[in-house]
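So this first bit is one chain, no partners, the form predicted alone, shown in structure tokens.
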Amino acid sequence: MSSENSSADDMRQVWDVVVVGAGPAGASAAYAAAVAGRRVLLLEKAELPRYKTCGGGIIGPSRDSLPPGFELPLRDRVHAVTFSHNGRFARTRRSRRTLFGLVNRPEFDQQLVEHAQKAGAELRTGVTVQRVEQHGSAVPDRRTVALVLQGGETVLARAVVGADGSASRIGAHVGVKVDQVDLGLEAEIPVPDTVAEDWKGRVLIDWGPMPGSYGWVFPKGDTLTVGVISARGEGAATKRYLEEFIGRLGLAGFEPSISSGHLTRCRAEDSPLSRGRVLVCGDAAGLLEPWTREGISFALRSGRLAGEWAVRVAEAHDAVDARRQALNYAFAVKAGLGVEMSVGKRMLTVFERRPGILHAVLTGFRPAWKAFTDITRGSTTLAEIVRTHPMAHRALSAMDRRQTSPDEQPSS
């Protein structure tokens, strides 16, 4: 439906699917539902394009989840990775083939929204959802969900997809539970051509000084995206790590164009993915890779699933059928992304206690580097490698056992 036909009266009609949040998860959900021929409304509180704290790395699973005909607005293609351990023991590994691409999120997200619009979804920006109602005076019948917007307007839908980020109001309605919260800090640093040329096609990953922390440098033409992430509660140490990291890189003399921070939240294993006719996906559901905190591929994949299953929820004639379709969505998420997350949690535990071992293996053990390149290109997943490679399975199991040893002390 085109925006020319939209009006305040029109909004009193019942949409098939309303998606809240126009990031990668929301745009993917809106696209999937619109392609199925449904009336879809995409709500976004910001004006687009908008900045998002994110490295902007597009790995294979992200690329493979994009709509047909989507041309990635790549700022660089990565062929080399420099690994370091808190600034020391740096080693660069190279690949003849592209490992992954780098994008600026405002451009990438805007393009995803445009694809959803071309598929038939209608976009409204500058709209904040205050609350969700599935019962009560705002809801005309049991097949309808009411979204009450700031200002009092009510939007009605047969199904709702919450993709409104890690501080999601829709997630709060569903009852999303998290068991891992991390703080990411990032600076966009414009640099001269000579500096940009040195970083072209190469990223840096630095295993940091706090358990589970790491830093990154992602080149995007004349700007370097430099960031660090660590567990919430380590705010001062995380800020100090970023400052020291930038200093070590020789970038302290350049003024960042943007400095930002963001909390990432990873779902608990028993956290719900739906409530009634409301589904959640992406950051709103706490779906991201626990070790690397990679979220774009999880957003794109869970968003597409949410859009497809929201269509089925919208078609459900009663609460029992709606719940059945919502449970099918949850099963689809857990069978794929959930398995990857469980292995990622195990890897994070190993990494928190033994970052030095991980650094040595990645930089000095050829099969580990090959596994890294295969994962980033999307030809396999970490979960698949652990499942199918006996050596990887044994190594991770051995590390798991060492984590439970009562006299084992953390070491660097």
Ligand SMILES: Cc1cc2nc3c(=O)[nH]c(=O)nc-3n(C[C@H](O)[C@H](O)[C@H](O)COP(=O)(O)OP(=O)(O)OC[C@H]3O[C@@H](n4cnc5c(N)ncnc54)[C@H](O)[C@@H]3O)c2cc1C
The other form holds:
Amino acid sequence: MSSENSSADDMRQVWDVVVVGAGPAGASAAYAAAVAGRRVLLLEKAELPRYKTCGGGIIGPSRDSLPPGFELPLRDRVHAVTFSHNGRFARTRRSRRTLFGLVNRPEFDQQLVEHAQKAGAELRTGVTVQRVEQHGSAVPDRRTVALVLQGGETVLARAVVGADGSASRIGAHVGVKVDQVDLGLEAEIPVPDTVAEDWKGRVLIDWGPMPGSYGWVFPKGDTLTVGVISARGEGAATKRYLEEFIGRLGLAGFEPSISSGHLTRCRAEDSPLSRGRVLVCGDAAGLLEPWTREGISFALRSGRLAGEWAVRVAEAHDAVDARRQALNYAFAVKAGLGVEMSVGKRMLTVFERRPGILHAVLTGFRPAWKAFTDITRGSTTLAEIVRTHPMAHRALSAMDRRQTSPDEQPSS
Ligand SMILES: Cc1cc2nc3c(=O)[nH]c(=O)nc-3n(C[C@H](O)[C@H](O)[C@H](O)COP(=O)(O)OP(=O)(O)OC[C@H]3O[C@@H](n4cnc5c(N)ncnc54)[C@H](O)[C@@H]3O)c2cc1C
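Could you please show the structure of the form predicted in complex with the named molecule, as a counterpart to the form predicted alone just displayed?
Entire complex below, previous chain first.
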């Protein structure tokens, strides 16, 4: 807790940093602020472990952003990928080295929270944050933020990190703007040993029938996570895609243990990442790869940055200083994740129009498969490949140009 507490603080506890939401973004933020020696409170509306609709694919950048000493609770290691295009033209590519790992989210998220707690963060579960106040009667002074919980209790903080997922209340307070919303549907399907053995170490990625859609099978031992994702607004078609996908794979006879859906939202390029003493990260900030909708690494990376910068916001003596620190956070996010998102958006546009080309390139052109393996392992990023490989840069730019109709082109 701050050493220079006001008299109001003497009567009511003021946390240095309060984090809302205990997913990967929130646990990362809480860890980062707690290892910096600050008093941190992590608020979560669910009881832990909680289920999250997610494939649980852990690519290199996610693995590299875990706190020191964190042992991934891997359910499988992926060595092969079968690609198909709406069920046709299936081809499997293999790798001697692990491409990426697969986790069950309840287990993974709980373990991240335990790391934050070990670093000193305090956890409260079963509490829903209803609103944020940075002015008004609930706020004792201008250096304090009030979080009003369901039931009326108020929690005070010098800085708040909103990590409350894609339907974020804190994001609404900050004014997060999104320009892409997708619906993901998933089924957790327990399967007999013979079926599980067939999928062990291998995932399936199917480029789907609706623009920008795709499906996946991620094996987790005795259970397969089978899902699809597509633009929101096509709920019935997305549901049909999942049913047909499951049917085609011969899995329709197995009763799912969980069937669920979840929206993913990508931020608009000019969307804010803070307001006053409140920062947002992860899904709450719309930070997620627009093409693959990979979000765990975005949550871990932005969460850590948010935790680190929230410490400085908490120390800020006035609004100008708090704003400066918050802008530094936004700059750090935009310089890294922002660049990755803008390349991902371009890739999505290409993929929406020409999934067949992408399928052909990935399955038939060795350098493209190599790029895929390098990206999933984390030795490079798509943005880095486009920046440094003239051929990749030229190919994406040519696709961009082809997609810009003459009346959209800038006049000379
Ligand atoms: C179908 C699907 C499959 C996906 N597969 C993958 C994948 O394989 N790999 C990958 O990297 N990404 C994947 N993603 C994306 C990934 O799941 C998210 O990007 C990631 O969970 C974001 O983490 P987060 O911590 O920001 O949010 P979340 O994990 O959503 O955590 C937010 C937390 O905040 C809590 N909360 C919400 N509101 C409140 C409140 N008012 N008060 C208190 N607590 C609150 C919630 O209970 C929750 O625990 C997938 C997404 C979908 C939809």
